[in-house]
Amino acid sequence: MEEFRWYYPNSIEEAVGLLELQGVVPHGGGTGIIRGKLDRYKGLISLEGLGLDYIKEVDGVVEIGATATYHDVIEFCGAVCGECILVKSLSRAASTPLRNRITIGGSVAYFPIWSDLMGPLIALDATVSILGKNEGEYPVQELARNRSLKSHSLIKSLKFKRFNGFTYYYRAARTHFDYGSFNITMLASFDDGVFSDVRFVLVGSKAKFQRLAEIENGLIGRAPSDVDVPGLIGELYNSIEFHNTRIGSAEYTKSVALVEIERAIYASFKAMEGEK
């Protein structure tokens, strides 16, 4: 059989070095590691002394480590935004130990398809950093769509412009421990009693993640008595499909989803005549 090993690299540059051997891979909070077949892996990359954990702003413009936890996100950005999309979909993902554990880049890279974070990035236009074979700045859902991108390469960072408006997320799920069966995100500013800009995200369906435009080109520039919310729902039908899930049938959970959407749509009507 052969040797198991551990690599320690005391730099970026040496681990992106490592990265060059077969069946070798990155390890932040191994949650994604140990669920898959560990005898595929022939080592394990420590990314632990590499100083990526940190989360900082800078005018505007969020950066979060690839090996900040989920409570290192909730911390920031509960502390500079209340409302922060980030704060109110991590805090219903996992438990608290886990919390404590799971890291942004590994969840980027494996992007399960109960993924508290993919939606909230997604929406957020947030963009990741990739060190290695495929080194470069992409739009987080290309490396989402594009699962190759993560051979041989490692993820440095993820950037966003934070976002100050109206933030909505909810998440499917039979208990609170349970893994999600979908979520959603919506983010939408108003202007004049009008959205001016609204994005929303499925996320759980056949094609794993959906912006869902048909919901946003419906919104912005109108004002909440202007849309036909029955319509919206109804134009959705036939462009999101789901598999068997946890909280039920395919068909059960499409009609779940289209409810949830509908209350969304209703919560940023409140929101918008709350700033009144």
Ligand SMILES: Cc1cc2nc3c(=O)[nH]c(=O)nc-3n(C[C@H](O)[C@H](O)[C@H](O)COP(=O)(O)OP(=O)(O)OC[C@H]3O[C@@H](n4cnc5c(N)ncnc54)[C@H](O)[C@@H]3O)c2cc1C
Second form
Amino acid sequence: MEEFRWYYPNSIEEAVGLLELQGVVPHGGGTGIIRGKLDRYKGLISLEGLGLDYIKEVDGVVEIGATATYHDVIEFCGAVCGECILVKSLSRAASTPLRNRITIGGSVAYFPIWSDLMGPLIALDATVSILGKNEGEYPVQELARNRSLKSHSLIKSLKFKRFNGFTYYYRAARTHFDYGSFNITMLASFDDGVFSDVRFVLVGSKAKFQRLAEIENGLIGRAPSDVDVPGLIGELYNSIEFHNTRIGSAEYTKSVALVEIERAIYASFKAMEGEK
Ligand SMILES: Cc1cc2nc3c(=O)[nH]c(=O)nc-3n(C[C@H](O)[C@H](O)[C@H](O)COP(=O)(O)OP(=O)(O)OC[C@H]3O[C@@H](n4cnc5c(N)ncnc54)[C@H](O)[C@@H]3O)c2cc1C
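Mind giving me the form predicted in complex with the named molecule, seeing as the form predicted alone was just shown?
Every chain and every other molecule in the complex is listed next, the one we just looked at coming first.
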């Protein structure tokens, strides 16, 4: 039987070279890797020595290194802006010890259906920098759709423009620590009493993630008084579907999601009202 090996590269070049080995994959926080059988792998590449645990903001663009943890992001973004969407979402994920362990790169690569990271990143139009076989800079949505991009590749970092407008996050779960069944991210900007930018993402449906264009297009350019909210929710009825989830049946989960989407919209109306 072949011996299982750990690799501890000290440079990114060395780590990228190791990715060519069959059955050898990067190890971020290890919290996703331990969910499956370890005999799937011939070896793991520790990313700890690569200096990728940084977070920085230059000219309004935030860059997060792959081995920064959920906790690191909450701390960094929380110090800059209390309304940051990643602070709202990641501080609800898992537990304190796990948030100290889960990495951003591992979470983008793994993208579980309960992810509290991916909805906000999709709404923020984040891009992901990848090294190795599929080297390049990709929109996070593309990586989420095309999982083969991560084969023999290393997620180095991700980037997004800091968002300063209205932020809203809802996570459906039976208890605080339970895996979320679905989540909603809404980002919106207002200009002179109308919506100038709206980004609305649902994670956890059958499609795994969806940008809800019906809501975005139904709000942009309109004042709250001109929005037909029940009509918008009605339009969504046929475009979101769920499997049975931890909170209940597929049909029940859909009803909860539609109510929560409506609440998010009304919360944005209230925020716009508060700005006047
Ligand atoms: C009990 C429990 C509850 C959880 N609850 C939540 C929750 O509520 N919300 C939430 O968002 N998350 C939650 N998580 C975390 C989530 O399920 C994943 O375990 C986590 O996102 C994986 O990140 P990691 O850094 O541990 O990745 P790892 O386990 O190290 O890696 C996961 C996968 O990504 C690959 N990988 C790792 N780093 C890189 C990289 N830099 N480049 C390319 N590929 C890479 C690995 O090879 C592996 O295939 C929970 C985890 C546990 C154990």
